[in-house]
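Take a look at this one chain, the form predicted alone, written out in structure tokens.
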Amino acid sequence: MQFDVLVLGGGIVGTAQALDLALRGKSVGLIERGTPGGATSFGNAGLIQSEAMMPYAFPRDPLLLLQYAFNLKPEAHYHLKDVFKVAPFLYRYFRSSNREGQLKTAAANFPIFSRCLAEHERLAKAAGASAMLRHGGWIKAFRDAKHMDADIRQTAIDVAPFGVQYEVLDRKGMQAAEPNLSDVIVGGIKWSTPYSLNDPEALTLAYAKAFEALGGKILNGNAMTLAQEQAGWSVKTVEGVASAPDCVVALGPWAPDLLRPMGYKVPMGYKRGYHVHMRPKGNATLNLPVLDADVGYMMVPMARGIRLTSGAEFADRDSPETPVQIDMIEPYAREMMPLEGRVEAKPWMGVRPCMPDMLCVMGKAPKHKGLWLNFGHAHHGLTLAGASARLLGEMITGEAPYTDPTPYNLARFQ
């Protein structure tokens, strides 16, 4: 089977590679084991953040850091054993996040964030899909007052430069965004522009169909098969050998496993996280997704039930499940909203795959012709999978890229 461009895995970000090239003209197979949109892509919190910029940094705080070591804390939690595993990527990813190190990572994400409403909204007409897009934004909510007070005057720093907005929202403001949450939130912080979605899979299945539609095809085999050959590249899939003069690794946190033989040094890290659904008491609705600050997890209206999502769990990609932020978060989350009970026996899990300077990886690979590399989206994989397909869309037809791309490419850990 020939096509012009491979693009390997199917979560939100290849997916919307394969939908950006096919609607370009290119003939495209889109290599996935499962189903599209199926691994990390599918539990998030659906949002596709405009505003978000500024990475998340680790921690400086000593008496923060020492909750942590002793997994104190919800928001953030680590395995024991894979210290050793995980400590490499932990110090790069601590001495990336100085200031200098925040508001370099800021300015390379302005260009592509700025496109990634605009970048959704094309896919999404092109899929059908329009509807998907939920508007009114999020909102950043607070139970301590000092916290608050003191994070809208670093967000007016960190937002300056970019233009951003944003409403503070005061007691009453909450009550009239959200009546049903309780008085335990004293105010919080509305992105406004930002969209969010009820079912981030169904975005994803909604752009593969489209791809389809158009006459991409999508194929199941191991792109760990992947071998260069001298017009391009080949995968070995259950249909055939799928061969391409380009080919696109699109694999979130199975990157580093398929270039590392290749000789690219990928210093990624994983924050793995988890969802689960939980049913509103009787009436009870939730209008916009909500952060609870002062704990570290997400509340968000999703078709299956309200989905609360964990903070960041430090471990080995594959090291055993241990959902214990969900039981931490949950007591929380009924305390600040009327919940019955779980909608699913067992938690989710995914992996965010981080670089240590949050910026993702996009351009060309810098050892081989005709392959290109697009993951390293860390928190914000749904967010920038339509600006990220169309930076790499433009560079694979050759066209005149959108944004210098230069910031992105990884040879800036070779």
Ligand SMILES: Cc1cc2nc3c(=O)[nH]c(=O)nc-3n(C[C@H](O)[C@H](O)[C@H](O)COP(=O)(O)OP(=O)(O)OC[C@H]3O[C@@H](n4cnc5c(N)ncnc54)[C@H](O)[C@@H]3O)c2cc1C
The other form holds:
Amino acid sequence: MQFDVLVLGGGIVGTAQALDLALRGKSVGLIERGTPGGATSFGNAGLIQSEAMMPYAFPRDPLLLLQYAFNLKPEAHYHLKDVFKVAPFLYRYFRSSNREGQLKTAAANFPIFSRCLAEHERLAKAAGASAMLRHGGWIKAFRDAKHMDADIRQTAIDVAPFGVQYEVLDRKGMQAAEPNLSDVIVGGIKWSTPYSLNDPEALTLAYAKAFEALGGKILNGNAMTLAQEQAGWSVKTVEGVASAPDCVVALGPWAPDLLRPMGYKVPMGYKRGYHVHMRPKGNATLNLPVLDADVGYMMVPMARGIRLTSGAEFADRDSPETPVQIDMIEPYAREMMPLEGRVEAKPWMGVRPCMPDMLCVMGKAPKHKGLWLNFGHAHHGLTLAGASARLLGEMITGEAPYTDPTPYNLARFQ
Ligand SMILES: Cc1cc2nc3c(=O)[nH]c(=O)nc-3n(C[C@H](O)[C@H](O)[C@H](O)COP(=O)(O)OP(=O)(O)OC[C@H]3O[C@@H](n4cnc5c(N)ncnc54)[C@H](O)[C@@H]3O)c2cc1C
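Shown: the form predicted alone; wanted: the form predicted in complex with the ligand:
So here's everything in the complex, that chain up top.
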């Protein structure tokens, strides 16, 4: 099977890439070992966060770090037995998280975050899925007034260079926005511009369907069989060998498995995360996604119920699942709004693919002709899928990229 481009990995990043290339008239084979959108992209919080160019930095407050060290806070958890494996990533992440590092990453993020809504709109329109993009934004809610005041001051500083709009809600404003939230919440910051989804998997599947309607092929295969040929690249699939002059690696957390044996340094770390759905009590509803900022988890109105998503778990990618954070946050969620029991007995787990400088990897592979990279989107793979797809789509087809791709190149780690 001969294509113009092979895309390896059918998460939201790879599927958006395949759709973008198909819309540019390329014949594309999308190689996936499971089902599109079935891994990390299945269960995220569904936010398309146009405001989030300032990265999530490694905390530096000694008291907080001490609490993390004893696994006392719901927003972060780590596996003691994996400490030596995750330490090199954490050290580099810590070093990049000084103010200078944060500002550098935020500046590099700005062009792609600025495009994230428009590019999802473009792809969703092509997929007949525009109605899946819920407008209205999301709310960062606070229980502690002092924390809220400090956060408002920091937010003003952080977003000033980027012209991001937000609104401060007092207790009354919060109650007007979310009447079913209890009075433990004293106020919040509302970001009105971002979008959200009520089923992230469904958006990936809609993009996959649109891709197929344009003649794209989704092939069941193992990306690890990738081989360099004289004329480009080939992969073994259940349907036969697929070949193309160009190949995009969009394997999310599994990208290093393929690239390290090819001679690349890929210092990826993993922030694992969990979700569970809760049934709301009676007619209780949530209008928008809400972050419980003092505890560190999201509550999101989703098709299957109120989705609670956890913060980060630092562990080896493939270590056994330990959804203790879900158990820790559930009582706080119940305090926030009237909830019945869990929808699923077992929480879902996904793995955020994170680079230590808090910036994704996109662009030409430094050492191989026709090999392209699109992974490492950490907390924002859904957010950036469309904007990343467009940038790489333009580069692969030889069009002028809408922004300078240099900051995202893997060459920065070689
Ligand atoms: C709890 C949680 C909440 C989150 N909330 C948000 C949010 O609100 N907004 C946001 O923007 N982001 C969010 N994220 C992050 C986001 O989900 C990820 O950044 C994104 O899903 C990564 O997408 P991806 O396509 O790169 O990876 P994946 O979705 O993991 O896709 C990679 C694909 O590659 C396939 N694959 C792997 N190995 C092989 C192989 N050998 N052969 C063939 N196929 C292979 C996998 O099966 C998979 O389908 C959240 C993440 C978590 C865990």
